[in-house]
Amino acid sequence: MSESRTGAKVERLPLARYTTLGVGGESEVWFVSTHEQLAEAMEQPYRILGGGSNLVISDEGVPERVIRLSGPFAERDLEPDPTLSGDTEIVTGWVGGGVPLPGLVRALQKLGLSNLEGTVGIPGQVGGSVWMNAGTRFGEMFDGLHTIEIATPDGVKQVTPADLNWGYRNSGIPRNHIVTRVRLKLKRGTPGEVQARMDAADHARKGQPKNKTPGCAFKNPTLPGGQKVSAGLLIDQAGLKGTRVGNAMIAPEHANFIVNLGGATAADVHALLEVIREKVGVPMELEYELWPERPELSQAQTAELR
């Protein structure tokens, strides 16, 4: 391990041991800890790694550095900011971008606070879950925020929900900018009542897989005519659940999700994500990041229903 200019700890490492699916080649980390390491860490390509959930890494690796938030970046501050807060919604002080958020979930139940509960069981940290907006039917990350700070190539910048252009699974903020931290808008309530929405949400993830994955493979599609439907219903109904290539392989739980049943490579998983195309004939939108970008795979297609 060697350290930059601004004290940024360096080190080649394995992507595999910081995603949840457990694939990805070694790469050059930069485990930054203050603004200005972050934008020293930032002067050449870049690549920031939060949870590695909704990842799939390539076995090469990436040739672009990979920032991970520490230190600061990975702290929390829940106390109600008396400036902002009132009588039922509170607004925090700042969250770090590299926090997990099942732990910040957790946290905010026993304190009796609302509003990222629809968010638990997402093994992400809170940096990605922001970028993404993360979530669940029973809610997500944009729920909860009320201001988010930004590293950009041009400084730091301070933006609301209403600055940005959010929706299903997509913050609106650009692929090269960085969530450094967040203040959440938060609703009072008991424990209690904030644990039984929890458990609402827990509970209809019952049937999601235990192996190592990423996440949903694929976002839910729009047909024709506007209705959204499951990706997971279409991946199933073409008969693919339990396809299996290499190590990796369509959940028999749910066929929306590829698991890692033990030494798969990023390789094994692309090849999944082949026959899914192949075989489902709705155009349908991957939900994973793919390092490196391969279009191929990412983006919806143009193919007609059949």
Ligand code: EPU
Given for the second form:
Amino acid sequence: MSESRTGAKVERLPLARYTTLGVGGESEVWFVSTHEQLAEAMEQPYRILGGGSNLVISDEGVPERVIRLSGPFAERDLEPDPTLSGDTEIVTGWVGGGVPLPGLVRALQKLGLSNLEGTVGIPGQVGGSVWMNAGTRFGEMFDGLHTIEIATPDGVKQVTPADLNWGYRNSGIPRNHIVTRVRLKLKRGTPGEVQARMDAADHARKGQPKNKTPGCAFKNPTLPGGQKVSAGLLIDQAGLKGTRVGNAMIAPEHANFIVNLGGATAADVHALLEVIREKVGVPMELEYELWPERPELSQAQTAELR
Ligand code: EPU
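Please show me the structure of the same protein in the form predicted together with the ligand, now that we have looked at it in the form predicted on its own.
Up next: the whole complex, starting with the chain shown before.
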């Protein structure tokens, strides 16, 4: 472990331990806890590692600096801001990009504060979840955002959702910008009401695999008629459940999940993504991030619709 000019902790570490898939080689990790340290880390090519869900890192790691938000960037202030809060709606203090989403969702339920309960079960951190507008059929991150603070190569700025071109699983925030903190916009309710909506979202996950996984592999595609269809259903219909390459497998429980049976490599996962691309005749966009990028695996491919 060494220290950078501004005091960031820097260490070469295997990234597998920081991902929910449990795959990824060694890279240089920067633990930053101030805007000054973050700005220093961003002076050279970098990537930002949040909760490590939704991410497949190559077995060789990455050559760039890998930034992790720590210290105050991993703290949360859920006190309503009196100048912005009313009887029905409140705006919180700052919630750091490095705060784990599951603990935040639980804390909001206890306070009877609603808008983000639809994201229950998503294992990421706040920053990454905002960056990709993570969500389920029951809700997404942009349901509960007031202000978003973003570190850019040109400095730190604050924006509102209205400033961004956000949509399904997409915040409109450029790839090399880092969500450092947010203020939440929430509705006042009761813990019981919020819990009931969490239970509904939880119930929908019952059939999902329990193994190590990055989460859903593909975004649900929109068919030419404008109808959204489950990527899992399409992969299932292609007969691919249970397909195995090395120690990675298309989950028998839900075909849009690739799971690590123990000792899987990134190469195994890439090979399975290729199999899915080849066998499902509908263009689908990858939901995972691949480090380094593999455009041929990530982008929706124009194939003949069956
Ligand atoms: N289905 C199958 N076979 C499969 C998978 C699904 O027949 O292998 C069918 C189901 O039976 C159901 C339909 O497809 O009739 C929809 O499936 P599901 O309810 O699981 O919803 P989904 O659209 O496949 C979405 C999110 C999940 C989220 C669930 C539950 C996306 C890409 N997926 O899945 O999110 O957990 O709803 O809310 O938006 C993720 O983002 O990482 C993720 C897994």
